[in-house]
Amino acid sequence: MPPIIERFLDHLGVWEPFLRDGHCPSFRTASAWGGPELISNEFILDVHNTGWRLDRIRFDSMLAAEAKNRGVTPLPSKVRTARYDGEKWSVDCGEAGMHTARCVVDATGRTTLLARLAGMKPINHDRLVASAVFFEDSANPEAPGADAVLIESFRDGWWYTAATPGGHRVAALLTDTDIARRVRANRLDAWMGCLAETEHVRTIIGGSRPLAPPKLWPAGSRFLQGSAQPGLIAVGDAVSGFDPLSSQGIIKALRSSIFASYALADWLLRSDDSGFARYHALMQREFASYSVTLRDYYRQEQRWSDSPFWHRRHIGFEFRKS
């Protein structure tokens, strides 16, 4: 997470619990993008000057515990159906029973479950997928960029690697789904073959032992389209998905949730639903701005403009329903 995360966690009153959890501070990123040289971006120039490499399970557990302490009652079940009758929502939570509410928040991530049940559809702007492998240790600590979050582009996409708080290292190949199938990014031997095409990431990994075969996650840009019904609001990856290149996923989720809470307060306290439209317009503007920045950053890499991955990003993104 970039240094600006402190502002959001402090706003939510969870900055001190976050610090107590012992996440790894990070002071720079490094990238080989647009050329073979490794360029460093120091966080010391940022007003908060410290980024973080998370123990994600511990981070999510802390947020859930803080929410529970403030009155949230967790229901250990999945939503089966959600219907709006003009006044309230009826939500079938399976074994957790049927519940009614004036409003519901879709925080189901890329599954976008509640919004889909309400007739909304996410629009995919590309087909990016991440194929990640964890290694048994932090690999070669003397390699250039080993202390940083490192990004390196190559012909079929780009790579990400970072040491994790548990003493391991993660490395991920980012490419499009069709290319991932072609290079067999789900197979460890083929994945290691792609790794060999890199300069900086493979040097950092060195002879470290992979802990498991590659695991694939969707990582593309997407935005939720359609007219929402009153009392339904989507946050985080349910409303928009950002390319991991932006390093904005958690920041975006927290920011959207904070703004969504203002719209919900207007609806619950004053029966004013105008905040829902303002919120959705804000999310659209945010995504439009992000898309321009992402396009410009991808266009900085011109070494493989004949490659399908880079050609797609140089001419613009697709728009397809999920």
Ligand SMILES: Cc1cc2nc3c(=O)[nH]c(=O)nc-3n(C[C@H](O)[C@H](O)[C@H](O)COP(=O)(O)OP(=O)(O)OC[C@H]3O[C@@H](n4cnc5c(N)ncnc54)[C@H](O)[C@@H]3O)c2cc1C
Given for the second form:
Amino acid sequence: MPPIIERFLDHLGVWEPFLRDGHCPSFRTASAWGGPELISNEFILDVHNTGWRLDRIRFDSMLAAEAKNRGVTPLPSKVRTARYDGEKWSVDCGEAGMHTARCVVDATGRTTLLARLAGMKPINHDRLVASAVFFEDSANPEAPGADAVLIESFRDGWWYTAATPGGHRVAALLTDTDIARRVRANRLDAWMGCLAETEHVRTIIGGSRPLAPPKLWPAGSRFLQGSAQPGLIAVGDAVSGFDPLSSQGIIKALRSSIFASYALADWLLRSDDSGFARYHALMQREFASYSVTLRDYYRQEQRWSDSPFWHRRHIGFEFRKS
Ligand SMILES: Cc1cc2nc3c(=O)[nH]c(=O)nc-3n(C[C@H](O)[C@H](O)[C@H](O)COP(=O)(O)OP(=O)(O)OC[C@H]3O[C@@H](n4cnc5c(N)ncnc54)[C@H](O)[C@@H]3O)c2cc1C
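Could you give the coordinates for the form predicted in complex with the ligand, as opposed to the form predicted alone above?
The complete assembly is shown below, putting the previous chain first.
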């Protein structure tokens, strides 16, 4: 997470518990993008000059525990369906029973369960997928860029690698789903073959042992379309998905949730629903601005403009499918 995360965690009153959790501070990113040489981006010029490499499970547990401390009651079951009858929502939580509510928040990530049930659809802007492998140790600590979150482009997409808290390392290949199928990015031997095409990531991984075969995650850009039913608000990846290149996913999830809480408070306390439309317009503007930055960034890499992955990004993101 970039240094600015401090501001959001501080706003939510969870900065101190975050600091106690042993996440790894990170002082720079490194990238070989648009050329073979590694360029360093130091956070020293940032107001908050420390980024973080997270233990994600611990981070999510800390947020859940803090929510509980403030009166949230978690239910031991997933939401199955939800229905709006014109006045209130009925939410079926399976074994945890049926619940009614004046409003519901869709924070189900890319599942986007509640918004889909309400007739909205996430529109995909590309078909990016991440194929990630964890390694048994932090690999070659002397290699250039090994201390940083490192990004390296290659013919069929791009790679990132970072040492993770707990002494492991993750490396991920980012490409489009059709290319992932072609290069068999779900198979360790083929994944290692793609890794061999890199310069910096390959050197950092060295002879480190993979802990498991690659795991695939959808990672494309997408935005939720359609008119929302009253009292429904989608936050985080449920409202918009950002390319991991942006490192903005978690910040965006927290920011959208904070703004959504203002709209919800207006609705619950004053029956004023104007905040929902303002919130959706804000999310649209955020996504539009992100899309321009992302396109410009991808256009900086011109070495493989004939390959499908880069060609698609240079002509613009045309793919639209929910
Ligand atoms: C490969 C990859 C790398 C990434 N790297 C970064 C990075 O470096 N920095 C960064 O900031 N972001 C990164 N992201 C993005 C980041 O992980 C997401 O943007 C972020 O997790 C979104 O948070 P969220 O709470 O909206 O969704 P999620 O974290 O997906 O949480 C959704 C939750 O909803 C729950 N849920 C789903 N369905 C139901 C149901 N029916 N009932 C109840 N609960 C349900 C799920 O179990 C889950 O706990 C990356 C993503 C990928 C794929």
